[in-house]
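This document starts with one chain, in the form predicted on its own, laid out as structure tokens.
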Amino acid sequence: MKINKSLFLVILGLFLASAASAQDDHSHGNEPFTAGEFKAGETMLHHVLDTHNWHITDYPVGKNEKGERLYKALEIPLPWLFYSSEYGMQFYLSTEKLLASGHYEVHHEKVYHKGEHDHGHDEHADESHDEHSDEAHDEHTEAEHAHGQGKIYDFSPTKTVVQMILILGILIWVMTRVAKGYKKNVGRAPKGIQSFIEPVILFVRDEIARPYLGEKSARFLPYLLTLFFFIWFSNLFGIMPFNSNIMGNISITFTLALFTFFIVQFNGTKDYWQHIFAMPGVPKPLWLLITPIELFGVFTKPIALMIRLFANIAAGHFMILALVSLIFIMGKGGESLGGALGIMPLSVAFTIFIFCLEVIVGAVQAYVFVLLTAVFLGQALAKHDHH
């Protein structure tokens, strides 16, 4: 019953949040807004696109003149931390107070001085203004330039790092308590949440380490177990209601990969580069064409790693999320209730079998980049025997 209470929750959390990012724009604050008509597309770019607010959901607040109802977005606002060569450093605890200040503006997630953003548009305008609309277009360019584009260098916390920031603590305080489950089970069996994360530990260690990295595995488990643990515990928070997708955001599947990369060359031995640059056993002309194919080879690696978990995570998402969508299709916004009702029943069978796939392929896809994280490990760490 606990199982099918869940499930219910998820489904719900999904629905909320997909009626939510139905609004043509969640950048309103305070202020009343209209539905507008739902856009599939633009609802699922919303979901897995970074932002500077968490947003939950939109509630009724009544209707306007014209018998539209309106909607306030519940959303907890983000602070901006950025660098300004016109004001210095500056912070704002949210957008709404950001662009009150009356210096800024903000356009897809990112903060311009005021009148900036509408400089790269101005050039585009259309030229069959006549000759004194483009003077009056020209003066008005230059006063805004003469009040000055600074640049502005953006370190404001968005919803991802909120979120890695969230999946850090959870994993500082899981990892705290199987420690001390460690410390008071000396020569007992595992309890509690222990019973659940030395298995994976142990799996880690032995299927995954030890087989790849031999006499020198234990030198990298603690890599190793970091990458697993955070892609799999961001991975099945990212597909809970109310949570951000961090491995759906292909910055962060880029530094990991790119974590990935370092480590390897750093530790590469002298065969390994060997076998890069001058390739024993082949004649030397043949150099000049293994060698760029292997050196191409070092970059295309951490980029398949790179790729390969974001695709992965993304594409879930973006299923769900089109499942989700078709209630709203077919309801035409909520104008057709038979179409809503009649698509319903598939749209939720189908989504939930999604989210069950996607609680596999989160852990599938977190052993996968740390299995051939320590492939590449163990390729730069082998010796070879040339004689």
Second form
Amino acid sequence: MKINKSLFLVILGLFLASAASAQDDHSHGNEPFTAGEFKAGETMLHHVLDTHNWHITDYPVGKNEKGERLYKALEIPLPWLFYSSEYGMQFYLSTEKLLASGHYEVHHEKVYHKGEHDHGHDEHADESHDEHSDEAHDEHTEAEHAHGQGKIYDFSPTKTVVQMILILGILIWVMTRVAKGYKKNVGRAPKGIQSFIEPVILFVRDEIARPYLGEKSARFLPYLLTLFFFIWFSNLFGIMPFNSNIMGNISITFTLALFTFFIVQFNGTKDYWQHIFAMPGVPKPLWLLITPIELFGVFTKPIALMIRLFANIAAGHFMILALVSLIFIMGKGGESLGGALGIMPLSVAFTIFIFCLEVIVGAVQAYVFVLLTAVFLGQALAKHDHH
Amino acid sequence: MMLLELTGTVGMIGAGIGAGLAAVGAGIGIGRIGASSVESIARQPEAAGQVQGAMILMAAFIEGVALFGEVICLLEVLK
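I've shown you the form predicted on its own. Could you give me the structure of the form predicted together with its partner chain?
Whole complex next, starting from this chain.
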């Protein structure tokens, strides 16, 4: 019992530390850096955005001549893989190696050919850049003319991609074990991880697929189950320490919604298309009004799916980060111990509450995504025999 | 320059009000769904499963619309 309690505390500490360690995510290379002024908004954005390194934590490495504390980032560099129109296919093990090659520069996690990054669009450009901006601009345009517009297509396995592959690996491992369990325990009660997954599969089949898809449910059940487990596992891993939340990335939810969109359109019956382009039982002049609305609805459904999942998961992470940031804001970046200690119990209590809420939200959003996919599919498959 | 700064501030205020209004709308909608579904479960407890399914589906639709509003407000602030 005692071990359990201390284990719980360690895990809780890890959760809070992982939320707090998101404090500074700039790519500094190996140079030590100062903490600088704490900006809650930037910190929160950096935490949810995709990066080319797996940031674990920052650790102190003494002080500089001004007496400010210096930190170094403990992070796993992720490789860069991109196609450059000038140099062909390129592969670098880390951002440092990429910069050391001398051909490229990196701004906001995007790679540019050296001298082709347009500083005019960079809102966060240093003040010193602004002073010489006119001069620099001329040079840039000249350089661009000399090189031509170099194009770079980035295929790098970023943090989100690595996390997704990790979750896919875990899903394959779990599901093959479950499948093997069914072969082994024929006619017997499920065993091990099988007994944990089986009720979820039955829930998706009996509560989602069968009521909305009817006799065709068996055909779409594999897709619905894949969606459900992928979203659910991603959300669970997203709130674990040192993991990245991939459903808080709109490209991932966009891809999932795109799958649903195409599956619904390709399986649409004649009745489905007739209800869009020529609504039966409605005076013909009204079609002019109804058809655009129906056509619009075809696209808004998957867009709503995409935004709902993304916004729910991202908002949860924003809330956790905002609550943790409160400690730093009230503590004035380490100057006011009283302020930090005063707000800490409140902040930690609310953070734990939101973490618990996130566990529920993760499952509910997976359920809602799959449910709505089944509903849209059901509408497309339905055969009407009225009129 | 003054005017530029002012429009930026007004945009921020607008985004804040918009986000709040979207939350109010979603709150009213989901509150009504919750109230009536609890009522119907109380009247007919054996239909609780079906009512819950319908409840979550309806709440998801309302939430979707509210989130459209929130995302537009967020874009206003972040642009």
